[in-house]
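There is one chain below, alone, in structure tokens, taken in the form predicted alone.
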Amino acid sequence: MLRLLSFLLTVLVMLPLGQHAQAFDLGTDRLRVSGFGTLGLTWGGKKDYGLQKEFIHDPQFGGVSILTDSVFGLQVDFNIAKNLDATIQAVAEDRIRQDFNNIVDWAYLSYKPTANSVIRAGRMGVDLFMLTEYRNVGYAYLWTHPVIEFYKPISLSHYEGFDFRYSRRIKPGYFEFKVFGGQTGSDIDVGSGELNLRMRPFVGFNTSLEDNDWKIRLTYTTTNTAFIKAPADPLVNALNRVPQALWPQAAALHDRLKGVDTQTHYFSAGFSYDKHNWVIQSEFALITSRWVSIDMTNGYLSAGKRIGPVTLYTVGSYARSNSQPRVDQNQIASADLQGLAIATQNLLNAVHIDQNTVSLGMRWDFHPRAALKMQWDHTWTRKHGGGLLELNKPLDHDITLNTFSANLNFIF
């Protein structure tokens, strides 16, 4: 109930801004106010295995929730001077931490030194996905929610820094190249509490080529985990204090679990096609890191067919950890370390990911600025592979989950 009241209060605070900005006529097109929203209903999760579409949200252990998919946003674009613009976007959604820092998703300046280039600085969307610019704008994509197996592991909505984008028309299509850098972070919900994560430097590039009907995109990013405050810190620190002679493996396990001061590399490729009433989109990624929680590969393939104003679609997706470290009991020379060894193995099992989902859905564009969607997700999660779920108890067997969601998406 407190989450619902907090979400509604945030929306109410934001609404006067949008109404005032639209009513206040400056007699110029230099100021533009736009907005978006999703009103959603989601049924999902089980008593011991919680549905969580992003780590920033509270999990759903069965029943129906209006907070899982609901979001409201306002964006203000202002032309300060020739070739210089400012953008601010505020987003109200259910989060484990509601404060001004999280509500303001974008706040940046953009400058066009030439017709083919743009420089931006400030707070901007983390540009790792096909949905980067509209991850919160449900109207802009086909499904009721971004694909969990692909988008949830990177629950980062923005970063502070800069980017430089160059684009031009070439013979195959429209070419774009972007380089960016800065710092990022998130406050996320994990099984045993809140995890605070800060990553810097956060640098990378992406390039894309598109025409009227198709787009291909490649991305590379690298970052270092500068700060972590996590519920598992006492256990990880205890591993670091174990004498090498008593448990030689403890140091290696600490290195895989600590996260902080760990370099991570992210590679992804995306493709979209929209022609002859067919809508196809796919993304695949490889994340390499010593930090076992995010060392993984994931991807999805989505296909839809338009029949008048209705689009029927299906999605297949997966996420899988690249490795599964295990405690070697034969290396433990002291019985006093057995409790720590069991807790370490339980943590390794809890962060391991091995999950697939098949989805069926329908989108009805009943208005030029609004759409209704319904979707069913059937998820298989393997034994000790529930790193994308919220677990009330160890996942010591394979499970299946069914999730039903329906929402109204709109823009204005």
Contents of the next structure:
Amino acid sequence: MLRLLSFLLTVLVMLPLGQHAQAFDLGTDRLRVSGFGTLGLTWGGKKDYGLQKEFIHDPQFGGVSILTDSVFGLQVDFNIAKNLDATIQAVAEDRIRQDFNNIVDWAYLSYKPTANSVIRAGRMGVDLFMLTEYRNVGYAYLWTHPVIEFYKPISLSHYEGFDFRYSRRIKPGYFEFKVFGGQTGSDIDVGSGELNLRMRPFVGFNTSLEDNDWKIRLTYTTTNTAFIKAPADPLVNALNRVPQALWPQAAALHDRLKGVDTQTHYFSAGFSYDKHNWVIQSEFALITSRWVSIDMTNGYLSAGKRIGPVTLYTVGSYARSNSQPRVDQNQIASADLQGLAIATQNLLNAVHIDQNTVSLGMRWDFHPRAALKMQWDHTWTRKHGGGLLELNKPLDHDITLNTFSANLNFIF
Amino acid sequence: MRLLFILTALIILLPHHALADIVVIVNPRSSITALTHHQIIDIYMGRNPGLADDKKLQPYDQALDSTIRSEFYYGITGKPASAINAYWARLLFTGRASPPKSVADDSAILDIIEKNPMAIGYLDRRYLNDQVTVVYTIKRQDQKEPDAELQNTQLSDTLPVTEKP
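Switching from the form predicted alone: structure of the form predicted in complex with its partner chain?
Next comes the full complex, and the chain you just saw is listed first.
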């Protein structure tokens, strides 16, 4: 209830500015206020296995929630001088920490030195995958929510730094190359408490080629986890203190669980196609890291067909951890360490990911600025593969989950 | 008899009136006299059309819910207005570009193009006058109910276009 109130309060603070969006837009060419929103209802989760579409959200253990998909955003673009612009975007949504620093999603200056290039500096949206920059703008994509197996592991929303983008039309299509660098972080809800993450340097590039009907996109990003504060810290620190002679494997397990000072690499390839009223999109990613929680492979394929103002679609997605370290009981020389060993194995099981989802849904564009969407997700999560769920108890058997979501998406 | 029935049905179903083409227009003071299909797409889809600095154009759109806007975007991209609107939401809310400014109707487009040498717009050919230059033409197929056709996107995948007036 407290989180619902804080969400509503944030929306109320932003609404007066939103009401004037059209007036500002019409009043001057230099200032533009625009916004987006999603009002959603979600039925999902089970008593012991919580649904969480993004790590910043409160998990949902059954019942109906208005918070899971609802979001409200405002964006102000201001032309300061020729080729120099400023942009601020504020987003109200359910999050573990509802403070000014998290609500201001973007605040940056952009400068166009040439017609083909743009340099930006400040706080900007993380541009890892096709939807990461606009995952909050439900109106801009087909589904009721970004594919959980693919987008939930990316808990990063924005970064502080710079980017440089170059684009031009070449023979096969419109080419774009972007390089970026800076630092990022997030404050997320991992069920047992709050996890604070700071990553720097955060650097990468992406490149895309698109024409009227198709787009291909490749990305690479690498970052180092500079700071982490997590509920599992006491356990991880205890592993680090175990003498090598008593449990030789403890150091290696500590290395896979600690997170801090760990380099992570993100590789991804995406493809979209929109012709003859068929809408197809697919992305695959490989995330490699010594930190076992985010060392994974994931992907999805979405296909939809427009029939008048309605688009019917289906999505198939998966996420799997790249490795599954296990506690080797034979290496433990002291009975006093059994409790720590069990807790370590439970943690390894809890962060392991092995999950698939098939979704069916529809989008109805009933207004030029609004769309109604409905979606059913059927999820299979394997035993000890619930790293994308919030677990109240160990997942010691395979489970299936059904999630229904209906939402109204609008822009203004 | 069967042939007669088919011919009668075809006559009944034939369009009762023809719609004028959509023309893309600029101010005569602009040094641009013609644009390619790709350039029109780039200008109206928030990309750099590769024009020289002295030929930069500022696009103007018709009303968001107007038939001519739907037909214009369908003519250049083969996509319904809903897909174009979602596309522009992606560009706007990733900070890449702002959508073209919308005006009320054909006469408002004419008014802007006549006054602004950097403006580019589109309108129904019937409202064309000699104060503007046509740089691209989108041929409309004859259709009885263009709105319904567009909503159901039963038109040919890409309307035939000509690159010069």
